[in-house]
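The chain below stands alone and is given as structure tokens, in the form predicted alone.
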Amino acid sequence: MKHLLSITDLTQSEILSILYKAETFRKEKEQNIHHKQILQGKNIAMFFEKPSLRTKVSFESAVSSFGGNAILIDGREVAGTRESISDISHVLTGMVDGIFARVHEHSILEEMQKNMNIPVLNALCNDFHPFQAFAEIQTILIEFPENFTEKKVVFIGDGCNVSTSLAQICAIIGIDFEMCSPDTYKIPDIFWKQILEESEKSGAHITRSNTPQKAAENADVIVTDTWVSMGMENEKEQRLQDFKGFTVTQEIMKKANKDAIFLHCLPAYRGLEVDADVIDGPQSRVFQEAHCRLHTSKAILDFIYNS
């Protein structure tokens, strides 16, 4: 059975398999041409304890292009002191053909593994976004189909959730990566250390570094995402004292190749993490790398429950 906790779950063969049949997708799209119904009679849960938009619709629609049926459960109503994890798990494992969840630890979704019998799937959890990191990943190689994994792509930000599944993807498949971050705001350690053994067997040029300008030399892709992520409200002042210098600017984007393109997960804030004139200007991939968000779901499924 497989399930996708983290993007180390997966093999070099499968990451671009995955793409590849993400690109067959959007092109199928464009020419609406109807996907066989790998998932006719299927039920899928949606379990969410953080709000979504991409996220929930891109899923949602992804289930039901190949037949089957979304049920979107609140887990801020079912879960915590109502209900334990493993009880719902249990529950929902005799119910449902496979879970898409979005929680808060990442603890919580491998309870969910070890207690159900079918497909896991992480929507999102504080350590890792893997779905995030393949839209990323598409929108590179439409932009650059001949050689997307010859590219250098910089992250200027936080090393959260969004950056760390990003930096793995690119380590698994042989693209340079540098992370651009606050000296505490790195990607954690533990991470850090798996994404430098994976490149050493791609052949990725990983790093990271504390001074935007000198990172962006020579991309050809520029990401950032939100400075203070869902969860860390609190933080916020502190966070938007610490990343000043952080905003991605034109003169930013001019530090990068000609050709560059500039990402990001959205929601965003205009004057804070990106200027304006970078991610509403020519550069900014950011519309299409949220469509991307639909072909790499119907991808997704397509490995877990077609191959």
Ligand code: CP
Given for the second form:
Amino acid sequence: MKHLLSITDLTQSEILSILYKAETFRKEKEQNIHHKQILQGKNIAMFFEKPSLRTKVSFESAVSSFGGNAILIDGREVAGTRESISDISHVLTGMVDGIFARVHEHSILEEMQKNMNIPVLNALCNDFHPFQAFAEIQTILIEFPENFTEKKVVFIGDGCNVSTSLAQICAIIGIDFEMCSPDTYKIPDIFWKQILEESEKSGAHITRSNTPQKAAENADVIVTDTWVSMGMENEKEQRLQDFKGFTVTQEIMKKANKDAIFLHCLPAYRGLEVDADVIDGPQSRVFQEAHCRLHTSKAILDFIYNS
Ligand code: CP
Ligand code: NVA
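Right, and the form predicted in complex with the named molecule of this protein, after the form predicted alone?
Up next: the whole complex, starting with the chain shown before.
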């Protein structure tokens, strides 16, 4: 049985085969080809402790396109004071064939994994967002099909769940990656150390810096995310101060390579982490990236249930 709690659960060849499968599913969708019903008769629980648009819709749509059924559970309604994660896990493991969970603490996913005999998939936690990382890389693959692993990805912003998973996937498959953040918002050292270890195996050049104008030089892909992730709203004022100077502007995009693209997992806050003329401009691929959430969710489900 396979789980997906973090990108580091996967090998380089597994990641690449999921990406190429996502391309197959994208092309099949364009041609209105129906997918093999690999989830016929299967139910998958979607347990959400935080809000979502893309993750919920892309996953449920992927499950139903394979003939399966997704059951949405509001984590805020059932967990915490009402019932423990351990009891919820023991109940659900006898009722469904998998769980896709968006939670605050990564340890909740580990507890689910310990207490369940079904695949546990991370729909985002405070530390990681593996499904998003796949959609980012698929967007880069679509843009640069000949040599996507030779491109340089620069993330300007918070060392959060999204940047950590992106750094992990780049390190494993050999894409150069630079993390540019204020010194107090780096990717946590514990993850950074593993990222560097992975990069030694793949040959990816992985660096950290704190000057966006400089980091953008020679970039093929510039990525950012909100400065205030879900659950951090009480730090908002402080963060808006601390991230001043880290907005992805046209000026920063001009430092990057001519054919560079801009990515953002969304939701985005125009005028904060990115200017409107960048996210709504010709270099932006944010909606393509959002659509890739569907294709990559299908490819991950195919990997978990059909390989
Ligand atoms: N990018 C992303 O995960 O979006 P949602 O929070 O809307 O699912
Ligand atoms: N870092 C953001 C990602 C949202 C998809 C958050 O955790 O809120």
